[in-house]
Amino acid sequence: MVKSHERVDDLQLKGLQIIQNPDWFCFGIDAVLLADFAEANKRAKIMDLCTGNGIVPLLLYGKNKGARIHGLEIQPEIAEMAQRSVRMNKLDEVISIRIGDASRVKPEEKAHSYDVVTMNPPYKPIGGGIVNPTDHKAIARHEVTAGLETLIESAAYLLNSQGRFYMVHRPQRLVEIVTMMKKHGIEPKRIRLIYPKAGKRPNIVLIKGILGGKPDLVMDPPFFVYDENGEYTPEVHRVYEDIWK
């Protein structure tokens, strides 16, 4: 099941593992972070683009046991790495990993047909710089296989009306993400910066939109990452309690 240059690493999430690849990328605080974010009950139908190595299904399931939870990943080898983190972890009747890009959900999926769509997308727009568009690396970070405009429009058009979307991203593009939520129905209601210590600028941005909501926007108090003397501060703990408790 663990091919070469893999590796399983221990969630300590109620038993849970994933597979992981050092050489394409490893899961972050970011994708920590957007589960600890996201709010969805045991009922709720969830789906999670841009899915990865399936991290953050992985950690919704386990602050969510019973919810139904979908994840989109465009690039094969990564989506079939998923796929075998959930069948390792014998949640295949929970969570479905598939092949498929983000950017068009058409027609495979139901218009309107989830309560909760997440996402950790790519950050940086391909600029001027070479971007190798075969690179794992490459398209985990940049817009190689989709805009954020794309995304955000897909995500409208799973939502049902009133769901709840919720994606991380970088604070320098925070201004076109609020503008392109707003312009696809997706009302934002709150928003989150991390920092990665105190006096630094922040560095992630965490938003939350409702598909079709009243205005209504809520900043929330910042999050600092580490403490003046580089460890972890309690809401850093406070996160990894709440989901791996």
The other form holds:
Number of protein chains: 2
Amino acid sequence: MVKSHERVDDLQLKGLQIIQNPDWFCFGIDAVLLADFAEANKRAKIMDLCTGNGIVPLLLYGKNKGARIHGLEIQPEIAEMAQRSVRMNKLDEVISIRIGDASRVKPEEKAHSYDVVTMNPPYKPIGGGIVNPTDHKAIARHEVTAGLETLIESAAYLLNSQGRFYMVHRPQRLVEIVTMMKKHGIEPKRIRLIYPKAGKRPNIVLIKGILGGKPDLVMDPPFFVYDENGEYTPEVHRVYEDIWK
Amino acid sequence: MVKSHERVDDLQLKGLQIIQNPDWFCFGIDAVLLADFAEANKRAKIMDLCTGNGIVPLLLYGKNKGARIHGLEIQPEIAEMAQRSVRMNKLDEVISIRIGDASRVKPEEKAHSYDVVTMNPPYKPIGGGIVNPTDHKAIARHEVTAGLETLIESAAYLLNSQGRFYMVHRPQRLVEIVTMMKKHGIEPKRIRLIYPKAGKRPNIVLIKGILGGKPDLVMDPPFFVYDENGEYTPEVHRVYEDIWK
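What would the structure be for the form predicted together with another copy of the chain, rather than the form predicted alone?
What follows is the whole complex; the chain from before opens it.
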């Protein structure tokens, strides 16, 4: 079940494990913050776009979010690895990973059929450098296969009316994100900025939107990753608590 | 020069004084933060929309920002008070206050004739409660006379190509602000969130835009007003330093 160059990490959360390939990428704090930020009850049908190794579906399941969690990943080798993680955890009844392009969800996916869409997309716009199309790491990090707008358009297509969208991205692109969400009918409702530590610019933004929602933005208190001593803050411990304990 | 119900406050900045009427309103930290946030060299021609008692033009002058600073205020009694503050400071050569509606700057003002536009507009949308049109305080706080979009449209009209727009507002309205700025060609370039203290939601947002600018957002480090002991932070002392020293 585990191939060469792969490793198995224990999520320390309900006995969950994940297969990762360090040559490609391993999940980071972004996915953990997104799974914490997303709200979903035990009946929700969730789609995780750009699911990669399936970390977000696994964490959502571990945090009792969602009845049925779908993941869509464009890179076949990575999707296949995610599928093996699902099997290893005996979660085939709950999580399903499909190989597919998140920017072209029709006709496989029915319109307005999900309660929640989560997304940890590539952060870097294409054109920011030469990208080798066979480079798994680059494809995960750059908008090689899809620009941000087509991904947001897909989320709007997939969501039920009043369905909820949760994305993690870079603050530099917040204006673009907000503009595109509004253009496609997803009203930004909540923003959480993640600051590496006091005195530093935020380097991660979490944003929640509601399809067809009314304008009414809530901005969360500042979230710091490290305190002045370079230790994780209590906030980080809270987010990771299930995973670490 | 000073009428009944009015008082004169020393800005502790180059000997500047301001006439205020506490029955209407007195300037707050918002204006001080805006004057700190706005960038303008000694040659810049500046327009301060919704100038109120003229605090922003006075602070900009005190901070060596701008060659010629204009202020526009819709309420005649308040504009007249601001004009007396300018005279009291012998700044008629530098600051000029005009009575006028910031949402209708044509034809008095020439298009694209300012390097910098600053604005500390009413924060509350009209419709949020009954507002007495003769209530100076309410008019200063509610969008009685102009919605936010018409004010942003005025700023876009007034600014030179690549001219800079600086506004202070409430974070709840950030999505609207960003959307309207983009609609009128002012690209959001920098956002500074002001948090009352750690663990609290931001209650003030400062935003910079450039007319015709390229998308490229910078988010500033978090700015806290109070520390954990309820004392002003060093950041606040830095912003006020000219005023307080």
